[in-house]
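Presented as structure tokens, the chain that follows is alone, the form predicted on its own.
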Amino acid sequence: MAYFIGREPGAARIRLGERLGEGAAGAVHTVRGQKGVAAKLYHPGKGLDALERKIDAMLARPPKLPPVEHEGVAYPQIAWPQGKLYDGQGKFVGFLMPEIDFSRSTSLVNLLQRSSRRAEKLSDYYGYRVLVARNLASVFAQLHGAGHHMIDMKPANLRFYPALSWMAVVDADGFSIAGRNRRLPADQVSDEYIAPESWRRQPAELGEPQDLFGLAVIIFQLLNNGMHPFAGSGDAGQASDLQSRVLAGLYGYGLTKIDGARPGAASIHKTFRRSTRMLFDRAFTTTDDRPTAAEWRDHLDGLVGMLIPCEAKPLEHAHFGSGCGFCAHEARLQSAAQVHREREQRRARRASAQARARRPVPLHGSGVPGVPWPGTIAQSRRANAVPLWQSRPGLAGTAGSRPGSRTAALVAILLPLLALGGAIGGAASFSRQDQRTETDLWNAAFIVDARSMKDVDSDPASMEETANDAGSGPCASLSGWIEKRLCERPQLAAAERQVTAQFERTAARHSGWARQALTDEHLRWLERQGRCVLMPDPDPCLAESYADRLAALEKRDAS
């Protein structure tokens, strides 16, 4: 079908190329012969007369946001209309705009969390996020200067160029646009970013104050470990969803404390400059004195110049002169994990002592309190609690034949895959707690290996007896907390073996980049699973982690 840039006779004709994407309002295509130009065609029956008036208003008052030039490539900051499109009958059907290259840009959501930054291979340096926040404020300072408002402002609706840290704003025809005689409104706004005073109002009624609230929320997330300013802990019975907490005013990061609002554990807001905290307080505790986008731009300009790289991790951490908040947070996590490990060790010792106290004094047998009777399963297990590859014929000294403990299986599967990653440029890293030699890894896991051998009795009662001895028996010699947990919990050990076997089967069906991606995904799962140590009872967390991972691997295997 033919499309024209104008209604008049002799108007330039364009030909559409591939479809770049499609939404509720219309579809976006490339334009053949015009590099860097895209065409948006509205779906039929979408109120084209009103849409044409909106595009006319946008063409009349564009913001001053020219493309950024870098190494001969133009990077548009915003997909603003450049001309209207008509069909062969002279009917308005859409508009031309700069093409935002999605292969060079990514969603702002991906910059908020460490896991997504690593998955998307984005910079993990804190100063980079401060710079992106500055550029975000700069775009909206220009947009607001032209009288326009985004309204539905949230990270999922914003993109940026990782190579430049500049923004790439799309779907601008959904904004609230300043017309010649009246405003042409937006029709969408999203929970978690709605200002308190905007809650009971329609999107068409909202303006710059709503934008300033959403902008401040996103800047707070970029500067504070991805945390929403109304996330955190509080009194029993408080609202838990973020929008309800916004409406209740539960902002726990201010210079003045608010009753019932406490900050999240991962927050680093106390290391912010006082001037930064004052701006956030104005954004979240007032409705008529929020910082403008231009204020944020100028303030963040100054913060970029104040950044001090952390001495411990200069490629990731930085601060503004009050100490590294990231290092302090990591120290808190390590302290909490240590406290939990010590609590678990005391609990295991008490359980072992109580189990020994309940045993009857033998009239025959060993005659030594606490030593199982000869011939029982427990005595056989304890007597054979050595690395089974050292005692089974044909296994001694053969690493490739050692049985499938947690560590052993992971090392056996992942080491070749990590070698593949290095060969093809991957950046995977084994992040389990025990970073020891391969021999240490084998020898630390013998009790789980013992449970996986066919010639060892799997009677639940005998397993429970072994678990009760964890405080002083073989389990106590394991240094990794997950390895100890598997040693003490047969059900978890079975789940570990099931996931490891499924991973091995799935990995065998992939090669090259697909196999590397699968390996990276598995390593990230291992890292996330390690957080279960912070739970009061890690067992449900571990069980859920295994179930989720098994389901994901089975789905990958079936695809």
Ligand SMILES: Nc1ncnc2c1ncn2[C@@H]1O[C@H](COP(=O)(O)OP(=O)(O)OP(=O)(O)O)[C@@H](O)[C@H]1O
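Source: prediction; values computed, not measured. Take the two forms, superpose them, and find the largest set of C-alpha atoms that agree within 1.5 Å; that set is the rigid core. Residue numbers count along the first chain shown, from 1. What changes on going to the form predicted in complex with the ligand:
Relative to the superposed rigid core, the position of the CA of Asp56 differs between the two forms by less than 2 Å. For Ala25, the Cα coordinates differ by under 2 angstroms between the two forms after the core has been superposed. The rigid-core alignment places the CA of Leu300 less than 2 Å apart between the two forms.
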Contents of the next structure:
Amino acid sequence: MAYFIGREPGAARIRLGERLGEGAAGAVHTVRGQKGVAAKLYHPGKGLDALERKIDAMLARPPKLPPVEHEGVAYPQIAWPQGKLYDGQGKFVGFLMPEIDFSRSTSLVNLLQRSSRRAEKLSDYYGYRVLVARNLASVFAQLHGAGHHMIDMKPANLRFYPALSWMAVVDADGFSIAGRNRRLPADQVSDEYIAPESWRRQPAELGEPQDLFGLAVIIFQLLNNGMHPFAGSGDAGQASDLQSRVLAGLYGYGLTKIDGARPGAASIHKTFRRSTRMLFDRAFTTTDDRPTAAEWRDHLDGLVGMLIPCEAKPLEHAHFGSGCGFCAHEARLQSAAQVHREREQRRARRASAQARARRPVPLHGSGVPGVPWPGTIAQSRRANAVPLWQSRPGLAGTAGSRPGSRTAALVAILLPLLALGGAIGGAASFSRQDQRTETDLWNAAFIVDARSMKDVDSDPASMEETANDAGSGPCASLSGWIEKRLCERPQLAAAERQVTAQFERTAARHSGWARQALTDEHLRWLERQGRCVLMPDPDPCLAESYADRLAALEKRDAS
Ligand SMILES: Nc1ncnc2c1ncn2[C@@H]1O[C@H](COP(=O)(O)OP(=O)(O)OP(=O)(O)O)[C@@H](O)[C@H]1O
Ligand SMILES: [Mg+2]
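Can you switch from the form predicted on its own and show the form predicted in complex with the ligand instead?
Okay, now the whole complex, with that chain kicking things off.
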């Protein structure tokens, strides 16, 4: 089938490439010979007249959301229609839009939980989530500024570029669009994100207040450990599904307590700034005074600027000046685990005493003088066992953040460079990039850290393994596997020093955006280098990685 970008005879013809995806409304393809362009073709019988009017209205009033340029690659923030498509008879069949690279973007759902962040290799640094929340609000400030509403707002319908923290929004033709004389409505909305006042209304009747409710829910989830603002504990018999709790007003995180609504155990909302809590309260307890997307964007901009990495886990936790909510939560979990352990110990002691009482007492205990029953030893060992991460507190945290570690050294090199880059860049938009890159820095440092820890903080078995690996000697006390390796292998340590010195020299010759790009590139290299741990013998992999990096840096210097 032939498709044309105009109705008139002689209009340019396009050829469809691979199919990128398909939904209830249509199928999306690449366009041959037009890199970065996608074509959506509506399924037959989809009310094409109404859809054409909607696409006309979208073309007439696009939001101000240009693609973000990074290292020569354009990253569209939204797949907004760019032109209409017709068949050979001049009938409207669909539209052209920017292609969103799905391999470079991911669903916002993946950012909410720690397990999916790890599975998708997304930053675990809290500040990164605050930054994504800020960029989300910024997209909606522009969209609302142009009079359009998403309506079916939920994390599953939103994508972002992990490397940039910017949004990548698709399916925009499903939004509610402001036409010249009338609104071209949305036709869908999803449970858990439906504002209480929207519940009894059709999606077509909904507007900005619905978006502002959904936006606030997502921001709350990003800021509060993935928790939904209407999740939490409550009285017996209370609604447990989230949409029913929204309708019942069971918001347990307000400055003023609501009867029967209690926060979830993992919540860190008490460490939010009072101004943040007031915005959430307005979003979830009023229908006509919800913070606008622009208000959220500006507020989150301020929050990003005031983030303080926590001392215990600076590469993961951060707070806004009122103490680290994550550490407080971990402490609560630990004390609950302690109570549980003590209960288990008492139970084991009781069981062992009962077993002893039932056994015929041998003349000499176990038969060997001074040695009690073997069963008793095993039981008491088990009962009194202290998990390794308790007996070695240093291992429980992100060890890479310890002063003197390779990660700390890197942070020390890169942070001043970033600060300098910011001063050179000057422009307001640079500060955003600066924050983003700083986040990447923390993130990359965290990845360095995570690979060295092999997830020991969550897995007692591997914790034990790592502790056993530590052995003794001068290198044993070092935290990460790379640090240990460098300590034990002078040749690798020399290569590390050479690359670091070259990086500093190359960085000094660049300024502004070029320096940003170089720093980003270096962080990505570090991340890739960490994969050497997967090799049976990581040494050749590390050596090759240093050689490649040195060559790449020298080539940059020469160009
Ligand atoms: N701009 C784009 N770039 C790349 N892929 C895209 C783009 N737009 C859509 N896709 C792919 O095509 C799929 C279907 O697109 P879209 O969601 O727009 O269709 P739909 O028929 O409106 O779907 P739904 O029924 O969910 O509303 C998407 O899930 C995605 O995989
Ligand atoms: Mg759609």
